[in-house]
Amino acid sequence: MQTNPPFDSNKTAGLHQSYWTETAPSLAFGSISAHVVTEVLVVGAGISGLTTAYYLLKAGKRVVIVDDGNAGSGETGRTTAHITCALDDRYYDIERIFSKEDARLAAESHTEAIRQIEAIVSQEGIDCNFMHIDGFLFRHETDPAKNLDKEFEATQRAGIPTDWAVPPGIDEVPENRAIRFPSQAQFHAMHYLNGLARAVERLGGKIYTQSKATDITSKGAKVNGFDVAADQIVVATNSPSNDIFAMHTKQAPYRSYVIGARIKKGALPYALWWDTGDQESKWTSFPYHYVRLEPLDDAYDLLISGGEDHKTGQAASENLPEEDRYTKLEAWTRGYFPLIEDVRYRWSGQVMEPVDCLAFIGRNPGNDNVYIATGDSGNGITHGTIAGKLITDLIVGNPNPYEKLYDPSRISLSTAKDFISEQANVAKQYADWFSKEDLQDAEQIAPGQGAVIGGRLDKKAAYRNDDGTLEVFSAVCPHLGCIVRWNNDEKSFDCPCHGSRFDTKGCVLNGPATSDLEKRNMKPASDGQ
């Protein structure tokens, strides 16, 4: 039977590497040895928290970024990078939930915040494939036609030049018309994320990667064990791990998938595509695709496409399991590209999925001194730039617009039925405590392989390395308490709760989460016992 290595969490918050790094691994700094007394103290070193930090600098603040990986190893390394005003919720919706105003100031600070990667590649010198593009949002065939219109008229009110256009290089979509953002962008990820950090360290940053944040108060951390105190601190962690409940009722995780296959250079113009996504999804968010181009090499382009979400660790509530998904994914593609050959690469994300459509971004609810970015949903590249520049503004008193619009103690009382729904589907997964295991015990888990094992109200996560070795753990995340599940594309065991991830040793991956699986001792009989 073939096994797959055990991935370094270091490096990837996966098994599988995406393609930004593969070709631009995740750069490594000093773990933290010492205490650390500072002004700023920035949990993640991901696009929010470098840029973040990056900007902090720039305004003469001593910053400290510290990361339980290398930078950029979790979500910043698995995206897709499309750099858009743009959003994966509609401008119709934000004008319902929020007003013609606040939908006007979103298209705004994402359109400023393309702006600002594309100075900061032409001050830092980040040789990263940056250029100008344009995006094509078409219908899903399950989305009615008027929606599409309801859409063009609230982008223009929001001040974005939009038109109408037929999506270039893609096989016939409804009514052959789809509407353009002009002037939107892409990068490779990780060469980006790469300069970044090297800015970052040359303006006096202190970078400290495999250097783990527990305990985060209003005072600082603790990282790998020694303290960090800091007067002001950033959590940019995807999901925040300073906050136990209230953000998480929030926001919702979600597993996104990609594949990147050949396409003949030239066969396509490079151009970002979207659909408006299944309206007739079992998931609140209305899952959609994506797709881009990336050079590859002198023959060839890479068609990166993405898509096929659900819930993190609920993919089998669908009957199509992690690893399923991109067949379907492959599939889909191929009908709207039939000139990409092989794919070459497949890896998955995981995003937060705001309730009301916007990212938060600001004081973390309760806290004076401490500032989150989380809920970026589709758009992480852009949420992340808009961060690094609205927590600078906070922290240093300078006057920022759009402080109002992404604060995170906002309430949204018009997505009532949404949060209601998020919530009952969270309700729903505590049942797993009473519910039939993966496997009856852990002779029948195979080398490369992982299951929940054990009887109701004794959840055990089990994993079989490829010499034979059990690894087993309590399978209750030591966040809130839900029972987790085995990804087996990922090769993690993922909480279906909040989203929490942890690798074949136990180790958390994502947050909410900030310590491992229990370990336990057991010992089943083909091992000896």
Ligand SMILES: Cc1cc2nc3c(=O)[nH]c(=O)nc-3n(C[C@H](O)[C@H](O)[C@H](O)COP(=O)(O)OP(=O)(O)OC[C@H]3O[C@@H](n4cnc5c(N)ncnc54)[C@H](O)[C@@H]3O)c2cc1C
Contents of the next structure:
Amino acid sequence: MQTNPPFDSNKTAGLHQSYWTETAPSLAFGSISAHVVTEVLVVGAGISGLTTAYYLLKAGKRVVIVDDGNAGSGETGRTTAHITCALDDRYYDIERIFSKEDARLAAESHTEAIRQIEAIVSQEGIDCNFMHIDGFLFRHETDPAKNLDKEFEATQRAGIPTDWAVPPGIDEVPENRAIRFPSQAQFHAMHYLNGLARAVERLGGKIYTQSKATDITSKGAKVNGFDVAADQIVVATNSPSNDIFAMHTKQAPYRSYVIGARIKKGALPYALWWDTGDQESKWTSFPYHYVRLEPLDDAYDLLISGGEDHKTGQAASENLPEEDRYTKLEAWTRGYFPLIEDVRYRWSGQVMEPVDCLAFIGRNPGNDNVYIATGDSGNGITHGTIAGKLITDLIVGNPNPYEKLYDPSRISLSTAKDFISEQANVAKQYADWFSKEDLQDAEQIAPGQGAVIGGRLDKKAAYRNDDGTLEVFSAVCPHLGCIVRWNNDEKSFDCPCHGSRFDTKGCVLNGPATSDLEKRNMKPASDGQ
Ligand SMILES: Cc1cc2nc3c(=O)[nH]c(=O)nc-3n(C[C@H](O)[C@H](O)[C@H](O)COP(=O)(O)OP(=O)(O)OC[C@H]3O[C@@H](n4cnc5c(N)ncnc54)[C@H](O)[C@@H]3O)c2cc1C
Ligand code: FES
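Could you drop in the structure for the form predicted together with this ligand? We only have the form predicted on its own so far.
Now the complete complex, all chains and molecules, led by this one.
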């Protein structure tokens, strides 16, 4: 009997719908059905791909965009859409890794991206609740107070007009002070993407959805088996699926969690709130909390709170499986925002954390006409917008002040410690090949559940459909051979090495893997595994 996977991967890359995907129309445009020749092929219709297409079209280029799901079915549909120059990483770290001038350029590029988004919203008449608001960065209790002072000084050197403030609306934070970042912004992510996609179409861009690019080369790609030939290729797939190895050693995949809770309108001002992150965390990239409000209806706003990150596929190593992270996040949120009422939304998503704090945007290492945008961490809305302008300038031949800063070929020697620690973490995951963990009998897997089963050197990923039938695959990730793990929260098999994810039919949800998990047969229970 044919069974359906528990969620529609054309819409979103996991079981949970975000507030944005649930309250905006799906962005399906029809799939590719013939060979195509164009000037620029953009692979991926998230914020990076669509913004790049938008600027290229405005510069007079012919552009084809393909996405293997609907537009926004990747991480853009699962974001929280803080639009900010207050970065995930500290400006004093960017000064240390790069230079004071580079920290200033980074601040300027994100500030400029906020302006660009505002200009697109206004020029294209996009109804997406865009609003300017202030952001407030306060100290996580594990972070020494002097670090917030250090950050304040670094933001000032970077040219951001920050000041000290008592953050509004939030119960008392350490020292009752925060760095205020004025004139940040927020929007409804999928309403914005919808408007951007319509503008791309109006400008003559051709968007194909349910159209998967494979065999990406400097001449184009195969898309659903058809040839798309192009002079320039932009790989905006979040995790670059054209690259097997190089880029994936410079960044690491983390899963981040979000809740959306109702709060009476007027109880809180619209603002962005962030803490500085848990400095005692085991992860190289310290998880932090990020909070904002979105207008919900006449009586309520939705407080959207995120955090509790862990490396993809490795939640269990903190004894806190994926589905239990929301409880911890809710407890933290209620501690600081006691007026929230019921939690209406829960979702999670994946962020690519670069080892040196800044995204990788520009020419793919070793290629002159293939471009990537990745490593955008929790600042992918502005990074994706920076990518749109920067990649367009590279293609058109205009100078861009941020080309060197975001160059994917850069090597930042002062991040050797973080680089080694992330690589050591990846190397450790290969021990799963020999582990005895998860040696469950397939009979133990309940309907709607999955697991990794089998003996040493013979691991299988198995999922039991609601009708009791079993789907069985090799548990070996086709990217570089790590053993995938079951994510019971989003109903996917997640690779702990570089973040590939697969649905319950074994199909790729997220790269870098480009092929599905190999189908396997299950021997009858009496034969053992
Ligand atoms: C929980 C969470 C909260 C976040 N909060 C914020 C925030 O507050 N502010 C902020 O700035 N950033 C935030 N981010 C980060 C930001 O949302 C992302 O970095 C950004 O949306 C990524 O956009 P993208 O276009 O690069 O990738 P995506 O939106 O993932 O788009 C890539 C697209 O490529 C498609 N694709 C992949 N492979 C192929 C293929 N082979 N062929 C065709 N199509 C393909 C996918 O289907 C997908 O639609 C958050 C992320 C998460 C997960
Ligand atoms: S994502 Fe690289 S081995 Fe799985």
